[in-house]
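We begin with a single chain expressed as structure tokens, specifically the form predicted on its own.
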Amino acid sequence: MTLEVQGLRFKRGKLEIGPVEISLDPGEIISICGKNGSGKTSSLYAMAGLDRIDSGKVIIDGANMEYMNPREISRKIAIVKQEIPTPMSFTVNDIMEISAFTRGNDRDAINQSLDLCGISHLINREFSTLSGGEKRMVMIAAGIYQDSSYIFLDEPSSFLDIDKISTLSSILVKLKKMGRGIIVVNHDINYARKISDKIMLMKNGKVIAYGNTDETITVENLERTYDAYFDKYDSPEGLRFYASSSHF
């Protein structure tokens, strides 16, 4: 069981994005992180089978997506996306029923996703009336109702304050000790090192470094990456880095 990226190339306007390549196992993270306009999120798309891509291939627990049809690849992977729709009407348990209709109504499994977000208060809630935090909870929700083998997480955290940000990192940990295999895309670099197996860092389309995340994070790879000075302390969580002016 697991999701292989292989050698995955395609274009977004005048960007040319890859090679790609990540293995992702069940119970593991991966966070993609690199500046704006880096090819995150189009990879993040690709791997999930929403955009076309030009050469190389995703295997998904030993089939290749290609020949998938969007019913199975919503079983395998589950796609939490950065933009937030605002459906007229909707509410939460309408969105959460709608999230996986591949598995069909399960009432118990509504409530135990809601749960794990700490938002069951809002299943009756028009979800345009939702804060963006909220909102962002319930899509969060709704990825995890899917049930899907696989969770892709485009900036989960944008939006959410910072009770939340720590909320989340505990649905992540939970997630992961159900066993599933999650790529996140994240512009934090400490919150991707910390809740990370392995990290891959992209810049202008390519793939900067790829590994374990201590070996990934390091001050040489974040200053290829960003464009930018690094320096790292101690600190009573542990490592962190932080763009330095020391240089200069």
Given for the second form:
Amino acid sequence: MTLEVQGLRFKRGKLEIGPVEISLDPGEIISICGKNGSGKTSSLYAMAGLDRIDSGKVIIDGANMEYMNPREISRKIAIVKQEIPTPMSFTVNDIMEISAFTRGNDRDAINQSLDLCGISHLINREFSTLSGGEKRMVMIAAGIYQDSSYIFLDEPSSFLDIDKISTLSSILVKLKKMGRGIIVVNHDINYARKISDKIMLMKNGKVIAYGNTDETITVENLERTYDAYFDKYDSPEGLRFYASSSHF
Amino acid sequence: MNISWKKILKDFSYGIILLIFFMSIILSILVGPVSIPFKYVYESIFYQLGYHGFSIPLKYYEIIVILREPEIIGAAAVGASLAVGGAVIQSIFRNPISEPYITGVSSGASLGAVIVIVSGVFIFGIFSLPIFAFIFSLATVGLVYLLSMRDGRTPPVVMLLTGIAISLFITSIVALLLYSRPDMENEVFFWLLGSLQGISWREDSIIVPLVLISSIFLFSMSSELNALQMGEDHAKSVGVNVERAKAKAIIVSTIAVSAVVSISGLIGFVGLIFPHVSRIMFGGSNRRVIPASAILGGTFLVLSNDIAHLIVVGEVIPIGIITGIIGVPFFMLLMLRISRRGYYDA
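To complete the pair, please output the form predicted together with the partner chain; the form predicted on its own was given just before.
Let us now look at the entire complex, which starts with that chain.
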């Protein structure tokens, strides 16, 4: 039971992305970090089967994604996009129910997913009246309720208040314990370092480094990824990295 | 005890709108130049249902059964079809101001109708006009669909803009044809404004089953349509075969809307407004919006048809005029409501 991305290559606009290689096990968190426009989100979409790829393949639990229909893929991979959708007049419950498209709805499971994200009180609220952070949490809860083996999250911490970011961490840890394989596109390298088992660093569509978190997040790799001077220091929360200057 | 009228209203609102729908149908039978005692109305209905224990004067029975009933049933079917089509198109395009005509249904149908009227070619006998309108309508939507294809996908924005552009192009051709035959303007004008007059059981026998079947089919696609309303990527990620679902919904709704338009002419606003009214009353899930739109759209057109009969004694105003005149202020009120509750993010 593994999600294997092998030699994935594709073009988005003028940017040539890849080759991307990833191996995600159940209960594992991989973070993808890099500058804006480095191809992180595009890679995530391609791995989730949302966008076309030029070569390479994604093997999900032994099956090639190319030969799976959307229904089968959705049982394996849920993706929570960074953009918040703007549907016409849906309640939170309506949005949750959409995630169960391939199976019947289960009230208990809906409540559990909302509970995990700390938003069960919002179930009957109109989605468009929620705050940005609440909407984000609803989309994460909907992704969890989809009950797929793997879940991909694109910048899940955007729009979230600081206290909600720690909620997000605990959600990810719980999902990890539940045996879900998780890929997160992340801006914050220290946050990524704290939650991830593996890290992939990207720049201009190319993978700069990929591997175990401690081996991958080094001053040298970060400098190559972000074109900036980096430094590190020991903090009460462990080792922290920061960009000391943006001039390289 | 605290009685929540709002909740009671909500629990029974389906029943209420359905009751209003049937009442409007029955009461509309009374509307017309000849006044008919109400007792003959319900006796005629029972008679048609197989209970023959009444003596109804033949002249009343004929007016009710041959003249009025088919027009009212036709109005209900046309209204239902337009409103359901609107709900579907708004979901697919994720656009609150889209309506079933936007994909080229109306301009295509006009072209077909105008070709028949102006050229005088009646290869399908008296059904030439509706058949031409129907074929041209389907062909136009097909053309819009094909021209919107990008790498095997039809992005909603591309299709919306293509639909508008092609519609304008075809409308110009219609105008050109009219310009060439000014003597035919009156006849074409009436068709373009929309009219339910002269709908007989023969037309009903085609459109009523078609509208019923297509509406039930589209209702069965509620989950797909809900998912599409969240965006195509979201729909795909929850397991919807996006292009296939869109094609199915567009084809079925286009066939139904084209069929009713080919018989009624262009009736505006029903397809735009009633999906929104339904969303406000019942919430946004298409499981509730599609049936509610059908009932409300049907009721609205039945009542508008009554007004078309009543407003000028001895004449029937084209119903398209009525729906526009009632529709716009109604829509403005609705917009107040929408903006107040933050119905849309946009």
